[in-house]
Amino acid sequence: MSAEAQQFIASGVADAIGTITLTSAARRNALSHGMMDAISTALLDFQTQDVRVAIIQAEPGAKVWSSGHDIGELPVGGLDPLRYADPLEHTLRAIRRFPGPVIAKVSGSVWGGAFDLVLSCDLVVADPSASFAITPVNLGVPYNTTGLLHFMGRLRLNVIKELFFTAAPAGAAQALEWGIINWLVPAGEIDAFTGDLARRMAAKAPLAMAVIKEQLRVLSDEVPIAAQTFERLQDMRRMVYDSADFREGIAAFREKRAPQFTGR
């Protein structure tokens, strides 16, 4: 791993199961460039060493999992801020397509973009800690079709409207109700479950394994959508990213202030 990676995760591999450890627990492990491109190197650097397995987790004691994405490097000016090139975009299209399961081990709270990245993940394991929001009410962003898409295919409708309508975060328990969470487990257990989970699935067939996860993947994000619908949705959240109430949002969130949006 790079001196450059270095700064955002660590990775390591044993026994066929790779670990991606957040940390840059100083910076609430925010999904800056540099960390999105660390996590996309590491998974694929699994590839190369057999790695059946990935777990992506924060170091013990973070009580934030990920801020979600570096607020400071989304674009203004009318760009789009979740662009299909967006390293944090790129980096879920990793997760989603690497070969094998990847577990999100979650402890502390998951906010923003990295809830889109837990989601990302094959299944998920937290302990009473845990919480997840997603916030781009709160700043005025346009959530990308991509996006939600990922959340329609994990979460019931209903519970989808109320997490981006309210920006209120899921505590654990109402997080494994809803199926954010495949397990709920005591913070004391949370390592050794989740390791011999990872071991149970890293002795299965790893090629079954990867067909299965790629026909999954196909099956559930091949949604067909007519150009025109496409075309609709891209120039709705166009208006958003291009208004004032988006660069309220950004300007209110760097200044440490309540962001006073006006519909404009």
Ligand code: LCV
The other form holds:
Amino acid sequence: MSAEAQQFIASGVADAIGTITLTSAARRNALSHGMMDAISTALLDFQTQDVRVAIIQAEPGAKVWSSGHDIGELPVGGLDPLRYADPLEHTLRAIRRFPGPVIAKVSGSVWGGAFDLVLSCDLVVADPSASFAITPVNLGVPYNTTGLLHFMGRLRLNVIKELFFTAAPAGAAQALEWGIINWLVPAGEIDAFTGDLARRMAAKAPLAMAVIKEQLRVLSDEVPIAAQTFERLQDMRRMVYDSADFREGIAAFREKRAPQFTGR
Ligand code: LCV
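Based on the form predicted on its own presented above, generate the structure block for the form predicted together with the ligand.
Zooming out: every chain and molecule, the one shown earlier first.
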């Protein structure tokens, strides 16, 4: 792993199971371009080492699993903040296309784009300290349509709307009830539980597993919409990311104050 990547993650392989640990605690594991590139590269490296199952985790005892997209790297002033080529979107695609199960092992709080990353993993195992918040309305960000599809592929519409419209963290028990997580496990048992789950899947037929995962991705991600509809939605998103409210949301975070949104 490059010295650059080591600023953001640690990774290792044992018994055909690859583990990526987010280690940028000082910035609450914000999903910076550097961290996203490191995760995408680690997933590619796993494929050269016959890794069958991957686990993405924070460091033991982390209070924040990830604080989401690095707000300082969100482009302000006429550029789509969540465009297709954004490193975070590239990493989400890398997770969804990894030819084997990717498990998100979650302790601590998950924010914004990190929630999308967790839902892009195939399974989620969490301990009682976990919480999940999706936050575009805190910043005035026009979430991307592909990202909304990620949520629709996992959660009920009324739950998605409550999560997006309140930006309130869902605690671990609520996350289990809403289907955000597969398993809620005591903190002292989550490592053993997740390792056992990974080993059981790693022992199964990898070719069948990889093809079934890709079939499910295509069936859930590749939803056709009319070109005109997509362009209309993009125009609506452009109105949002060109708005004074978006600039205010970013400025308020930077100045550590509450935003004052005006609807313009
Ligand atoms: C840059 C950060 C971040 C960060 N970026 O520690 O979903 S969308 O559409 O909204 C999408 C665009 C997205 O994902 O947006 C990001 C959404 N994330 C958030 O809204 C969470 C922002 N962070 C926080 O609310 C707090 O940092 C939490 C509650 C996560 C942790 O609070 P805590 O008091 O433990 P600090 O806030 O003191 O953060 C420590 C340092 O990390 C920076 C933060 O600015 C601070 O840096 P300084 O010491 O230089 O002030 N930081 C945290 N999150 N997403 N930088």
